[in-house]
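Shown next as structure tokens: one chain only, the form predicted on its own.
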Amino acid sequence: MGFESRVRALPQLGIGVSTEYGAHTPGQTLDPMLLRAQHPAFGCFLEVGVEIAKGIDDDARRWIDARHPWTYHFLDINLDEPEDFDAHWMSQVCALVDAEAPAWLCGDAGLWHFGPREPENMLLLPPLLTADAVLPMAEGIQRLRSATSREVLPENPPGTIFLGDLHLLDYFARVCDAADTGMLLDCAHLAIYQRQHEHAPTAGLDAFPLDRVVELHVAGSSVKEHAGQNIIEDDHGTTVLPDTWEIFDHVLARAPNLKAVVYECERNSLEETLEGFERVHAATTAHRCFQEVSP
């Protein structure tokens, strides 16, 4: 079955928060099932970044035992590396999959981690932009869709060094076709990407595969000065750029296939997030998105 047949059976989410382990602080950071409770429309689901060593914290676990939405963001697989899907890591994965259902996994496609899986070893590094880089990543992502019965939507990563040859959509678009699968673009990263590279905000959307767009990212970011250069970081704060908003807004409206929009900002606490969960609240209903879902 082809990605036209498989995502009309995909869940519509609607807005949803991130997590990973460790991300809740009591009294302190966003809880997400107060902001499910006092915030429906603002919680639907939840992601959950899982990181199989560490496995899922208590905050995820009540969520997913109450049966609510859930997305897996895997935190520790580079897909484009064979050696990578070793049967203790798979099964682990798989077990958890099947245990508590996900509506799909997905994650940022990039290197997760130099050299063996270790805690020591963790990273987040883009992939090489070439297109010899391009049949690797997709068979990565066929491989775990195929072990887990599940879509694997890759993510754009962030970073300040993106060496290669090709426009970070230009990769991508080239990775959706090769893996016959969706996408999650985060509009931040992209952001960062852009910036960096001199583009405007949205150079390069209008020739990419809108409809393969089936999960967005918004995040803030902040710019730092570094040995005389504006470094921008993906820091998951309350501040937004306005080029993140131009990208949102500009595949908001010509994604047919979007399913589910995290606004990540679990680091923060709920009053700081009301702004960033009704700017996007409000252009998804300008937009007529997510109107079958009902938190």
The other form holds:
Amino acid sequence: MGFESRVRALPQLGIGVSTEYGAHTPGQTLDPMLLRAQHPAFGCFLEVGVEIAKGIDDDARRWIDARHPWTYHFLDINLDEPEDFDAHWMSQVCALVDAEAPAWLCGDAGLWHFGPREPENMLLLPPLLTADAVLPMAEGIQRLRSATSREVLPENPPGTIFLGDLHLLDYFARVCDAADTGMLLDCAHLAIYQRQHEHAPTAGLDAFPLDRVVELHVAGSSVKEHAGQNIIEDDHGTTVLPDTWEIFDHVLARAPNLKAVVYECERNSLEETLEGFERVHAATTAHRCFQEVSP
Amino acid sequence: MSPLALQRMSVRMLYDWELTTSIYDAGVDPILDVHVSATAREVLTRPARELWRSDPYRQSRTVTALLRVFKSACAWALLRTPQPALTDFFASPVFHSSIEDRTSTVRAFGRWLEETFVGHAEVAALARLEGGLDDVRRRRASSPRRDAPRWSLSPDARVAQVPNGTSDLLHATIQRLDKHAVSAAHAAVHGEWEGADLTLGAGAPETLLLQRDAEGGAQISRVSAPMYDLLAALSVDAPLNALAAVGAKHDASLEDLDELLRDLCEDGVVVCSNLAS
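Form predicted on its own already given; the form predicted together with its partner chain follows:
Below is the whole assembly, all chains and molecules, this chain first.
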């Protein structure tokens, strides 16, 4: 079955929030269950960042056990590196997916670790943006999709250094085509890339197949100066760059298969995050997104 | 260079500014002594050079993680000599080779400690022991699995031969580091612990069995020299005739050896694969 058919079968999740192991500090940072209870429209689903070695923390476990919708955001697979699909990791992922039924899998399509999957080797680098790097990435996506029987949505990673002669959107358009997959477009990560390359925020989007966009991310960023260079950090704070909102609004109006938006703000207090959620909610309502979703 | 090779080179450049400078200025990888192709160099040098060192904490984050594994060895290294710094690891061939070969950074750091602090017996001894303990905690394979029938050491076990007194020194060092009010790593890095009265022994080397425990930690026990020889042979996946030779060296018959291996198998020290019962 091709992507066009498969994407119709995916559930509309609406607006959600992200978490990862240990992200929630009681009384200080966002409690996804509390968000859902107090602002149901902002907590329709939870995107859980998963490192198989760490597992799922108590907060994510409570959410999943309550049978609320969730998505599995991997944090530990180099999709373009065949050696990374070792039998132990694959069996653990498949067991988790089978047992807990995430709506889909997604995650940054980049280098999560160098060498073997050990804590000392963890980082996140964007993929090499060249034509010959497309197929290995596509094959990894197909492999994981086949093994888990779930959609696997590659996400454009953040970065300070992007290597290769393709525009990031051109690379991911090719990956989506070669893997026949949808994609998670991170608006904040794209804003970082565009600024780094002195492009306008929405440059390249007109040529990008926006029907492949199934999920969007919005997140805060901060700008730092290093040796005369402006470095944008994807810090998941609540200060969202205007560029990020511009990309978000542009894509929202043109992505017919959009099923979910995550506002990544997991390490901030509920009060600090409300303005961002309201902004996302207003935009999705204006564009009549997620009309099937009832939190 | 393949996309994967370029990725690995980019990781190395992120950790090693001297390598980055050499690639930009000369297209040479001085650590592995190779010229980078013009195409690869063009890809690698397109970003502004300074961007490669825009994360000033990359090395220290990794060292902090490595300190958790090699707490005692690092404490002794820093106590014995201010140079080399632990971050010099990132300029070493062993680090760069580990990235190219996709092998463990932890193991590479252990080897670097042993080689770099060879004149400081405590550091080298403790690095070997702490590296072995980490191997069993993480169940790293000691040797590649083969299809042929084999007795081999369990992934939950390792053997180590270290200078006399190393296990006691490890125990005493950790006890003192762990007493620090901030953290053991802080004590190690800032030299805020007392080690002057601790020392290695002078007798025969210790032969140790390291085993993963039920909680995911690791335990140390002493084994006899003949047992060490046997377990060491098993750790390199030695064929049966080589095991028999080890047995014969210690006056054990084939029947004795078979019985011993089966006992070790029951204890979880040894595993057998593809062996007819």
